[in-house]
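Next up: just one chain, as structure tokens, the form predicted alone.
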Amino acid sequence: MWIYEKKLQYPVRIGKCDLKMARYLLTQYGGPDGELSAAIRYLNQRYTIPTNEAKALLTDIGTEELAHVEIITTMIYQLTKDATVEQLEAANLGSFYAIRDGALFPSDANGVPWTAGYIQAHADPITDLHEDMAAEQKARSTYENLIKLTDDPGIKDALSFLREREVVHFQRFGEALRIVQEYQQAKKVY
């Protein structure tokens, strides 16, 4: 069970209108490296996990990234709340408005929407803990590039914390995988 604190993990403070910085931010929404997908990748990689310690970790980090997902919408929201409809349409966002007006939804930067295909569960823990950490380096990768493509303090900000955390999760799952590989070798039978 959880305890929802109604507040962000980590405060967003965005300085202007940047509709091509939000444009940019959609790809940790919904594209296949992130966010979202690491949250339901997590959540659901954790019934096949087998030891409780590891389960709990995936459970952990899976809640984790549905708080930045709440982060990432956050930005692209402040980033575009202002804009006018020509604005939209110059930073080629003209079609996420005739579709959502102001709606968030889950796509890429390119506009692909988010598709449950992004997701990787093979129910071999091994793999899907692999998974995992690539994913991780993947994220922070992404948010090394974003940081870069801005000069906003707000933003870099909000994505220095991101993408620390990401580091950090690639960490645990490195724990994960050795409690997960000592696990399947003390139930080997020689």
Given for the second form:
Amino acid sequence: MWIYEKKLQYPVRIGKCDLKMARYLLTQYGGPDGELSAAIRYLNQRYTIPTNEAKALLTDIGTEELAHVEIITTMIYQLTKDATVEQLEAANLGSFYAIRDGALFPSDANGVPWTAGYIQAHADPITDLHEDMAAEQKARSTYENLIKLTDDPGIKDALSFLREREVVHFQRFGEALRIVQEYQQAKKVY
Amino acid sequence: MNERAELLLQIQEAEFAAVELQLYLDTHMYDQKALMEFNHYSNLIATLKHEYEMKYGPLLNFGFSPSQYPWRWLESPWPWEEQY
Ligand SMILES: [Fe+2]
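Hand over the structure of the form predicted in complex with its partner chain; the form predicted alone is what we had up.
The next block holds the full complex; its first chain is the one shown before.
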């Protein structure tokens, strides 16, 4: 069960309409290493992971990733909500407007729809946790690219927060991996 | 920053500390100091949340927050509309 909390995890300060940046940010909504992929990846892997530490971590990080989806979609919404059709066209977003006006849609920065092909699940806890650690690093790299694509202090600030979370998640998954390895060793011994 | 946003920021800060400690405790279940800190933030969140909800309406759905009359869950701004 999930409960909704009517607030963002981190305050997002968006000053002005910036359509180019909104388009780049889409990749962290519905792109391969985006927040939606992260949430689904972790919440889906919980069922077959053997240790309680990893069950808790996949549940908690998966839940936090859902809050990150909301931060990213809020940024995209606020950056685009005041745009005119002419501005959208000028920012190469005319094709996005033609399909769905200003509605949000989980796609990458090129408009390619989100797909479950972006996630992996193998039941082998060593395999899954390595997948998760790699995913966190890929998300970190993507945030670093995005930070270089803007000079807006409000956007940079929110992206830096999200980048930092990926670093922490990587660290915790690494600890969960070590615990799983110890658990498997102990099973072999006795 | 208005008074509501100020109080919300305090909740965001306390909840962030709790999220961070929760993830840490998931892989360090015997760390008593971290557990004490976690319980400290848990209490702080409850106090701040109570103050916020009395003034500005429910933060959580499905019975985890009470509401005054009329049903205050509907009140704007929603999180994606928040202007800082
Ligand atoms: Fe993450």
